[in-house]
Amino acid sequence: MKIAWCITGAGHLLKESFEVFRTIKKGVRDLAHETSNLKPKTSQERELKITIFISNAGVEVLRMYGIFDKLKEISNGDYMEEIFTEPEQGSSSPKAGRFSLKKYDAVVVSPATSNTVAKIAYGIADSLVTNVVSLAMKACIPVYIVPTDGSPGKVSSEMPYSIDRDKCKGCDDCEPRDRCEKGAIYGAPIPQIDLLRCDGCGLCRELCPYDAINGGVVEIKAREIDIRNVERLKKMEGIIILERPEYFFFFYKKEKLC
C-alpha cells in the first residue's frame, strides 16, 4: 500500500490528520514486528509507504505548531517514504509525476484549506498539491479531502502560540524572549511571537512564570462559498470527502486500502 498525505496550511485538523498517520504507521510497525519471525518477507511495514507532499503555507504552519520535525516519524525518507515540499519542488512540481505512473494507491488531503478546495474544484492545478490531485484524479486514484471549511456553524481551532497581552508583564529581563534559539519573540515591554520564525517547541510557554504565553483555541465559521466549493467536490468523481481526518481509518480498513 502506498499513499500519499498533501498538507496544506490549515492549522484546524492539523494536530488530529498528524495523529492519523502517525497512528497507522505505529500500528504497521507494531504488526511487523510481532510477525517478523513467521513472515519476514511478507511484512506489512515492507508494503505500507506513505509519502508527504507539503505547500509553502504548510511548511509554515507546521512549523509554527512543532510538527515538521515529528513528520519523519511517518516518512524516513526512502523511496516513497520522502517528504516533498513545495518550495523545493519548484512550480513544474517533478514528484508529482509518479501520480501519472500510478505509483500510488491513494491521496489523502488532510487538512485542505478553502482556497486548496476552491482550486481543486475548478480544476486548478498550480501548485504542489493541486498538481498531485490533479494528475491522481487523471489515473483515476482515490482521492480523500478532509475540508476546514465544509460545514455550517462555528468549529473550535486550536491556534499557535501568542502573548496574552493582560498577563504579560512586560519584564526587562524576560526569559521566554532571551532563551529562544529562533529569536522569534521580539519587541517591548509588551513582546510579540514572530510565527513565520517559531517552531512551536513550547519552551516560551515554560518559562513564562506568569503563563502569558499559550496557544488560545478560536471559533471560526465556514463562508457560504466555501460550503458550496466542498459540495462541487463531491460530485466529482474520484473525490472522497471525509468531515474528519479519523474517519480515513474507515477507508483505510473497511476497503482493504491495506
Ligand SMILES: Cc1cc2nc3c(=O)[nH]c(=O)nc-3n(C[C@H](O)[C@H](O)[C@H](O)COP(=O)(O)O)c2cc1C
Contents of the next structure:
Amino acid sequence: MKIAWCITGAGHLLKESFEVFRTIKKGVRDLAHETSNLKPKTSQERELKITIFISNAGVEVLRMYGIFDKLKEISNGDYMEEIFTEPEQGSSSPKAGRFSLKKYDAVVVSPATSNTVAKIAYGIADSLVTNVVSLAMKACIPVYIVPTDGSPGKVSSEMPYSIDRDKCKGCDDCEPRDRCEKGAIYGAPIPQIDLLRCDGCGLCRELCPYDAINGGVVEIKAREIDIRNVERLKKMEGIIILERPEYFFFFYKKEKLC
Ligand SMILES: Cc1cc2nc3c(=O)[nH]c(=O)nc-3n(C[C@H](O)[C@H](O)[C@H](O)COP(=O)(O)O)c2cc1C
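What would the structure be for the form predicted together with this ligand, given that what you showed me was the form predicted on its own?
Now the complete complex, all chains and molecules, led by this one.
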C-alpha cells in the first residue's frame, strides 16, 4: 500500500496526525519483523510506503511543534518514502505527477488548514498540497481530508511555546534565552520567542525556573465560511472527510473510483 500524506500549516490535530502515521508505520514494521523468517520477499513493511508532502506553512508549524525532524521515522528518504517540500518542488510540483501515473493508493491531507480546504473546494491548485489533491482526483485516487475547522462549536488546540509575561521575572541572566541553540529567544527584560527560528525542542521550558515558558491550550471556533467549504468538499467525488486522523484506517477501502 502506498500512501501520500500531505501536511499543511495547522497546529490543531498535527501531533495526532503524526502519531497515527508513526503508529501505522511502526505496527507494520513490527509485523514485518515477526514474519520476516517466513516471508522475507513479501513482508508488509515493503508494501507500506508513505511519502510526505508538506506545504510551506506546514514546514514552519511542524518545526514549532518539534515534529519536523521526527518525520524521518515515517519516511526514510527511499523511493516513494521521501519528504517533499514546496521550495524543492517549485511552482509546478513535478513529483505530484506520480499521481497521474497512479503510483499511490490514497492521499491523506491531515491536518488540512482552512486555507487549503478553501483552495481545494474551489478547484485551486497553486501549491504542493493542492496540486497533489488535484492530480489525485483526476487520477481517481481517493483523497481523505482531515480539516481543522470542519464543525461548529469550539475546539481546544495546543499552541507552540510562548513566554508568559505574568510569570516571567525578566532575569538579567536568562538561561532559556542565552542557551537556546537556535537563537530563537530575544529581547529584554521580558524576552520573546521567534517561532520561525524555534524548533520546539523544549529546552527553554526546562531551563526557566519560574515555569514561564509554555505551550498552553486555546479554544478556537471555526468560521462559518470554513464549515461551508468543508460541506462543499463532502459533495466532491473522490473526497472523503474525516473528523480525526485516527479514522483513516476505519474508512480506507481499496476501491477503484473511476
Ligand atoms: C502555530 C500555528 C498554528 C496554526 N494552526 C492552524 C490551524 O489549526 N488551522 C488553520 O486553518 N490554520 C492554522 N494556522 C495558519 C496557517 O498556517 C496559515 O493559514 C497558512 O497560510 C496555511 O497555509 P497552507 O494551507 O498552505 O499550509 C496556524 C499557524 C500557526 C503559526
